[in-house]
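First, one chain by itself in structure tokens, the form predicted on its own.
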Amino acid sequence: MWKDNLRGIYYIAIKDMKTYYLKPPAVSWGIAFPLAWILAFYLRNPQDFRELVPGLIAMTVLFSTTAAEAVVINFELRLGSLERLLLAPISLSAVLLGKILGGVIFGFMMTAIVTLGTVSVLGLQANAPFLVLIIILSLFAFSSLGALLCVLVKEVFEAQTLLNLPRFVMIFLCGVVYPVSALPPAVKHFAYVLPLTYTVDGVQQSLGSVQSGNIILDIFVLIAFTLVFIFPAIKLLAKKFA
């Protein structure tokens, strides 16, 4: 059974990549939007662009994984194609993990382009193992978040609307543009319960931008966020078939 589930997860991820992710809208949302956003802040307040690189990488992780993740499940539920997947000898959990993995793979492709480009052009020194680990764990966390928000609602447009709130809150509060340490105390405490804060901090430490954080803490917190998002998503998806 577990072999069937693994095979199902793989093929569902590949199907979603071809059907949803490798399309111009998803690519532009995953790369163009973070680049445009960071460039806008840079032009408004010119500074060393290297300081904005961790935020750019973190935003690419966030927007590339959720580019289609937050609508795919409800879209297929409406078409009836998700029910057809369950005719195969795989579990509902495997179906959801396949959806999440599709977002992770696409997000990794987009993030790798941005990361390699900026690191090479700016000549940044990176701790590659930690940087790759932080990126992969963040991809799983945000792809799981997209899946959770998708199954919370019934309509495709509701999922995108619901997802925009945490995305834009995290952009302003999680150190993408402004350091978390510079935020008011009450807001700072709120920032530490948002997953993007740990992505930005982990990337900063991997690139040597800051030395005071704890990258091991970032790793475990991102794993915890992934689990917190995945298990409720599985239960909510099961209710849709009840």
The other form holds:
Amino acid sequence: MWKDNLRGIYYIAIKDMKTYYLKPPAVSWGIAFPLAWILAFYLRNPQDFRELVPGLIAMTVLFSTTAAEAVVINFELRLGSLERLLLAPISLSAVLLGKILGGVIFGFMMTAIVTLGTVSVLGLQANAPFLVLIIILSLFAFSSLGALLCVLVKEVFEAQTLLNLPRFVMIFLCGVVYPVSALPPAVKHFAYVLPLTYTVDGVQQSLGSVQSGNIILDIFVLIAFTLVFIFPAIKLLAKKFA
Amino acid sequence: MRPLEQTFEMKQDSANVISVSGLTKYYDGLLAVDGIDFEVKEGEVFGFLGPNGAGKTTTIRMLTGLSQPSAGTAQVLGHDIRTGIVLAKKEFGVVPEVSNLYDELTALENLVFMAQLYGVPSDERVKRTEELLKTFGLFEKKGARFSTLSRGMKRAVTIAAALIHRPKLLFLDEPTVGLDVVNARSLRSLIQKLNHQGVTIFLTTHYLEEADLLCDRIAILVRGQVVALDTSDNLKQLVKSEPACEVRFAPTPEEVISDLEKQRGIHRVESSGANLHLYGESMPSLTEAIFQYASQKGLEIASISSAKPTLEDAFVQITGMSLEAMLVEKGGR
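Beyond the form predicted on its own, can we have the form predicted in complex with the partner chain?
Every component of the complex follows; first up is the chain already shown.
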């Protein structure tokens, strides 16, 4: 049974890569948007660009994983293709995990390009195992968040609108551009309940940008966020087929 | 191919592949399926006949694990639908009413993807896919994207997808809806062929002629309830109608209807093209009256036969619904 589920998760993810992710809209949203955003900051202040690299990597993680999830889940729900997957001898959880894994694989590809590009061009020293671990855990957390928000609604446009809210809130509050420590106390507390804060912190520490954080805490918090997003998402999807 | 008598005997003695007891489904407080009971025997074509909204698709959704029953139990291929549906899915295939494969993938890619999901061994996936595409006459279209195929071709690929893991049981939900006459006919032949190969078929339809042609047994579903379940012939025998026969004279005189209605033993006459439908007290009195009239007028009787009740007559009598009402609801033909 678990073998069937693992096989299903893998093939659904690969199919989604082929049909949705490796297409111009997803690629451009996943990689071009963070690049354009950071370019704007670079042109404003080129001297401090190295400090912006963790934020650039974190933003790529966030936008690439959630780039096509509304299409991958809501569009398929609407067309009935998701029902076709549910008719296969795999569990509903495996179908949703396949969808989440598709976002993770695509996000990893996009983030790898941005990370390798910036780290090598700027000659940054990275703790590679921690950096990869933080990126992978973040990819799972954001892909699960995307899946949860998508199954909350019916239509593709509703899902895209709903996804934009946490994405843009996190850009401003999680240390991508402005350090969390510089935020007003009330906002700072809010930043600590957002997963991107831990991605930025984990990437900063892996690249040696800051020394004060706790990367082990980042790892556990990102795992916790993933679980907190995945389980309700599975419940909500099951409710649609109750 | 096995002889017909042998096939019938085998079906009589076969084990149940589906057993349903008290199956009930509410949607937002509305009763969609109302405590239905039935069995489907191994090797038969079982028809679920009813108008739109009768609960046919809801029943299929429950039996295939896409929806949870509100009450009642069902076993599919020996597996309880509440606890063992994932195992049952390995042995059945489903053709939904809508052809819902992936537009972005080719016919071949869609079928290979289904083979991957169903755990078909990797060295057999392409071989089985190509075999199915050949069976459906779509081998030349294997590289065509699903979105570019005609409606009939999409239907065929969707059925092929349901067969990729060689299921013992095939659920077909309104398989010919939206197909032209040629495609519908070829699909019906294919269903018969699959059944002859040993696949048990569970078919929902609102086309009476389709149910009559294909099904060994038919359950008539109205407002969520099974109101009749039997073979097509037995359902027709439930119809209480006055004796009738169909006759064609050569030549047919202009005043034939009024003349015949004056004959003793004939109650009324209806024309249907060159044929006449005569209704009377009994078959002997009808035939006597017909031969007497032909002799009086010097007419030749080109054909004569007893007119049997149709499945349509049975449906109308059992459900109290008009056939038109049933077809109009689905925009049927």
